[in-house]
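Next up: a single chain in structure tokens, the form predicted alone.
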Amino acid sequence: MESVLLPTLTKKEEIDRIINNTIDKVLVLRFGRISDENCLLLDDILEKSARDVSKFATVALVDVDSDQVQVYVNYFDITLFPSTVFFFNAHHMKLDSGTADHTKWVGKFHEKQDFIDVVEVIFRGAMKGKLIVHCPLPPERIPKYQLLYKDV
């Protein structure tokens, strides 16, 4: 089931356009599959939160099964789904959540307020010129995962 409220991007040009045209707001890109249960759970949280964060964030979904977005899937090393990447004024925002990878949020958020808190911290940090911010969530609410390195 595709999201009714959130745009789904399937082309590199669409992703380029939304990254470059989202000004003074956090851009939240969820990379995943519409057939994945965890992606659907995250999409539900994103849809419920979209209105609450609309003054300082824009949320869009990226279909990783589209051949035309593989350049971004490879660039951000998206191997676990869902993965969420954040931008502000076309700059990639990083989130220190205590995991080995600060470039993206891997997994789903436990609840709507967790997502809102993370986006708000990214927005406030970005407005101060920061490119990396500390995650406001307690460690037990941060998804744990194993990083798998190819060809190592």
Given for the second form:
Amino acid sequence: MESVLLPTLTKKEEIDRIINNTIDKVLVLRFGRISDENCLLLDDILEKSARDVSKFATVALVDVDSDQVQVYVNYFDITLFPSTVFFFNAHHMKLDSGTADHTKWVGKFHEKQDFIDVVEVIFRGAMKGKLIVHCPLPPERIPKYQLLYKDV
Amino acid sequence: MEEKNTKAKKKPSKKNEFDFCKVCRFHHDHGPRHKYFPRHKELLSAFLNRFRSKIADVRFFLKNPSFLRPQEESQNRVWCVFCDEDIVELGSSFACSKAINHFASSEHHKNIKQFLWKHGPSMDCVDDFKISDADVAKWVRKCTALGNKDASSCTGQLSRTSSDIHNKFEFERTEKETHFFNPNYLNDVKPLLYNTNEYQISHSGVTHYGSHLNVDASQLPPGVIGMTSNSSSHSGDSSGNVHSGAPPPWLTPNDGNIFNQSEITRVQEKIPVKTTSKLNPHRVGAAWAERRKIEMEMEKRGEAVNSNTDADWLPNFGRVWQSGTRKDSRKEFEKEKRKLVVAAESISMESQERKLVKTESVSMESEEPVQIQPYVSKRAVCFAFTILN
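Swap state to the form predicted in complex with its partner chain from the form predicted alone:
Starting with the chain above, the whole complex follows.
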């Protein structure tokens, strides 16, 4: 089994660079920390499927504990970890998975194929000019969570 | 009873096996009724017309037998669509002799009938694709007569071929073949009397294969299609050619040449490189992607690019708790950020002042007891000063 080491970003410049240099491909940014169990499971799936989606997607990990990355953590309203944000040509792609937050994917994927399906749907929607796409996964495979507005 | 009769009448539809139709060039499971389909009929008529034209060529040589040169043997070949075999005239002395014998053979007749039974709706066009024995007999007689006549001249021709094959033999061959050009055969399809390339090479004055090949158009026999030769202008150039090993004209250094290498590079630099992609122009961020590709190419070439990525740059993002466009959400975030920064600065200022006060108090305590004085702002001091003045 080949393991692809995904790039881990710790600075805002690095995130800006990868967003600006990823052209005509989906950019998958995972926000999380290595110490989290769910994050590790998600990272495992991302590493295994990175090669399969390499023709139409780029995957990168963002360390949330870094100070320079906090501006993005606040900008993207990331409160739960791990969270995965999708971009296409520096434009944010939304995913309607039936949850409260369409701007990101919160939690881990059940299996590799789920992640590939989600990225494929995002790519197809982006190529057609859609900024929001419907999640192809069944509800039982989508992680459930509660969004709190300012801890309320 | 009626139900039984209807049931008996209704035969279960047989599923035919897949078969390849040579005429339509596809697999089908229509069975024998495929040959009655209108599309198949159209394709069949085109198919048979194509083969008819080939047979017409062979019939020409049937009526007018001619010698077949050894170098033309490989080119004189016919594919028989009924028998699925290639008829090559190897070792035959007369043109299309093997083809004539094949089309007259009984096996070919059998294959024609089989083909038409399988593909064609009617069998009345069998005679179009076969040659009768009587015609073959006539052809054989003509061949023997021709063979006897040219028995003496054949040897002369063969000796000439070795010495001057490009010039003199071509003339004699064309002269002979013009005799066969009978106006009665105007309606039939004429086979090529000579290969196009060879004719052009030997009868045009432009190409140089030695000095003996410059031929004027006036020397061409009348039956041949007239071709103008351009021997005057190019024969005078003494700069050499491919055979003498001279460099091609576009590589020779020329002062008067407009397209210098430096100018070409300058022109290329000025022209912006437009990457023509086959991707959907309406995809998300298409305009941004095209601009970015051009910028990246310019960066590769080493040119300075006005980079828009400041330290405060943020991508287009639709936030969770904001409504409105993504630009509005970004502006809102930037406002919040500025407020946070200001608040943070004020907090830091206060904390610094507190630290200063603490440090001063600590230092004073160690040296002297601290004298507590009321706070007097600078404005009050200035105001008092102005009043006094």
